[in-house]
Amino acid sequence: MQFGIFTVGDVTTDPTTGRTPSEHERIRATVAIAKKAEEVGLDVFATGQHHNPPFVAPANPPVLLASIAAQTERILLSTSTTLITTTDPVRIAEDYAMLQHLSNGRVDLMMGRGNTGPVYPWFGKDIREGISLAVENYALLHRLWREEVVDWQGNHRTPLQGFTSTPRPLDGIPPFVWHGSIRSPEIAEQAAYYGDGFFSNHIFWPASHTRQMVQLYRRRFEHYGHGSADQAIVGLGGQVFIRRNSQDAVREFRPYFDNAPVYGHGPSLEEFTRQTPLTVGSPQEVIERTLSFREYAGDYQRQLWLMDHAGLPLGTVLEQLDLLGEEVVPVLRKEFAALKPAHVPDAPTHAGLLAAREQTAGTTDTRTLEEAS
């Protein structure tokens, strides 16, 4: 089980000092949070695309990976969303493969259409064509990444003939790709088709909407010849607040909740945390309810929380990590290792994809040297 956070990048007002970060203090505090988020063990930090204000997650998420990247040994770097339905697929192949190299193998994308309905006509694309674009922009990419000559003909970009992508993917071996979505089943039905992980970025929805979406991608993996149902690859979103008693963690998170430009002046924080997989508490309060996520997705691989926004100060963000990381995710580790059971795979890596290849290739060497005996 991997457990990590995300980030939206949103620069926003501290409604409780009235004070806005600068681009450049915001910039520089997501990099201090990836860096903490290794430092307390969490297993993977993601950023979003964004080209419009408030947010100053980057245009083009490598850039920002590729600097983390440099300052981290360990962790997991991935994204939350890539923009599949904007972003050249010929771009993304190329910057992803050359973040892959820099890292060390330590990336995985996770694509996205996007919902800021302006951004479309900005890149010469239409909201309303943002399914077909995903479907048709991710079918090349995933070419890209295993044909070395790819000729290429479809309705959103120009032609290809005789192109080869490079760098080529470190090893041979494509960054695994999860296809987030919270409500486009064919999202969920493109995840199971190529055999990729879906995460469920849940944290506007109820539970009962994230499982038929959870249960239909793992049917549908299963239809596909994948293995079974409950050996799909599922990440969900989450999002919390802690402090060590919840009345402290309450009275200290309304004001950001309140004023929060996604939700705020809308249902009140007691209505959001009971509808929603927002969490506000204590650490035994977090342990509680990202557990009883089980029940509604099954076993899953990745769990994602987000820590730093709605103008959360940087301090605030770096004692939430500490919570998270002493207090919450070891046990949350130990409890869901003792649950899964043994046939459900853990979420792929690049050194576990490179492993299960060289085994694959030993046992396939043994049998030609037996047949030739």
Given for the second form:
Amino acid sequence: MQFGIFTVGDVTTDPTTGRTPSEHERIRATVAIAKKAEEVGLDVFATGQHHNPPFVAPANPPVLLASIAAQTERILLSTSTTLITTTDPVRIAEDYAMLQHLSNGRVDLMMGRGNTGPVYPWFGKDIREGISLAVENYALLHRLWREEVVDWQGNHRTPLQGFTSTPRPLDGIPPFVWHGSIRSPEIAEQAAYYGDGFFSNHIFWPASHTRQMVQLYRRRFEHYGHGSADQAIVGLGGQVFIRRNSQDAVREFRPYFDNAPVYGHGPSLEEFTRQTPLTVGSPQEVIERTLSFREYAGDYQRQLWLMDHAGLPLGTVLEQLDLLGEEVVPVLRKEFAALKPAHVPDAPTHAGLLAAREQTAGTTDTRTLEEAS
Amino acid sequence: MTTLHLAVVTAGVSQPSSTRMLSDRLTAATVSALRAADPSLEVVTEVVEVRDVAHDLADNALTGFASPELQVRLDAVSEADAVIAVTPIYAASYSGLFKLLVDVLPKESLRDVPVLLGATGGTARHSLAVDHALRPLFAHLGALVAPTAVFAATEDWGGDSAGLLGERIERAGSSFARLVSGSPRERAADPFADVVPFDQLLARSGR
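Next up, the form predicted in complex with its partner chain. The previous block was the form predicted alone.
In what comes next, the whole complex appears, and the chain from above leads the way.
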């Protein structure tokens, strides 16, 4: 099981002080947060991709992640999400293959469609074509990483004749891909078809909905012959604010919640924690809530938390990461590992995929030798 | 025995509410006309008081999902075989709360669904709001809107015209009952049960 954080990189005024960080501060803070995530023992750092204020840090995910790769040793770098609809799949193929090389394989990606209407026309696309763009662009990306020379023609970009995406994926192994979707069954179907991962960012949605999406993905994963339904690769979003004492967590987080860009001025903190996975409380409460996700998502492979939005100052976010890394994740690792049946795989990593290929190659070699003797 | 699910959306805010009174009388008139035509018919009525979920509606508009309390009501409306919708008229149109509910109903949930419209207002001078505001809204939703709607002004509840309101309600109810007893609606496909296979999604794109 992998544990990590994902950021949306918003520049938001701290409602308790009225202070707004500069873009530069926010971008440097994002790098500091990623380094801290590695330091406290988390497995994954993922960044969103946005092209509109107040989301400044993630306008250039490959650049951000390359910088973080240079300053870290171990943490896996990912996206949450890469806009497969409005980003040219050729750019995605080349940028992230490059990042694979620079980070020694510490890369995977999460595809998403994005949710800001004007982003589509800004990039020459039509939001009504969202699903079609996600399907076609990913089909091309999938080929660009797997075929040396690609001839291709589609509806959404200029055709390619004799095109080679460079650099080629590290060791010939494309980055593992997750498909993120909150409400579109087509995307769960897409993830199942390719045997890719499915990520349900259920931080803004009730559990009943997440259950439906994950069940659909698992059922179709089995249908397409990638393994049994419970072997499908599932990731979940989450959102927590932790203090040792539950009341302190609620008191401190409430003004950030009440003014958050996404759900602020809507439901109360109490309603939102009841209706969505948001957990504001002690480490023990976060542990119990997170373990309960398994009841409706099954044994899953990746848990990401949103920790750094809504104007929370950097110092607070770093303290949160300490609590997460020291008091929450070690317990969750043990508990989830004890619950997981042996036939349920871990999330694929570059090292794991490489080892699996070498093992297969090794078996073939042995057989060839045996046949020869 | 056939069962018919009738949802009644009523958007009055006062207690007691004349909007609720009109809703109840339209419901009673419709049910009795339906039962007169088919005595074996069982009519299950679910009343959605918009006021009860006013905050939930605002939250849904902001977060994109319904609270459990609101979801039950949205399900009742979107799964109904017929809907009676009654709103007070404010500033020449349906009330904001009423429109909030319509805004968060799942897409297509009222397509081909028979709908009886009702409205209340201070004086009869607002009665055309039913036709210039409510009717276009439900036309947009693709509902089968009953030609006869009922507008009740304050004076309709007493005085010389009181009996006439009762007649209009009876007429609307029996005409609506005939519309309802036509062919039952087609249920929308469950997108989770009937997923579009990926090769079909892919075939719509390039190669």
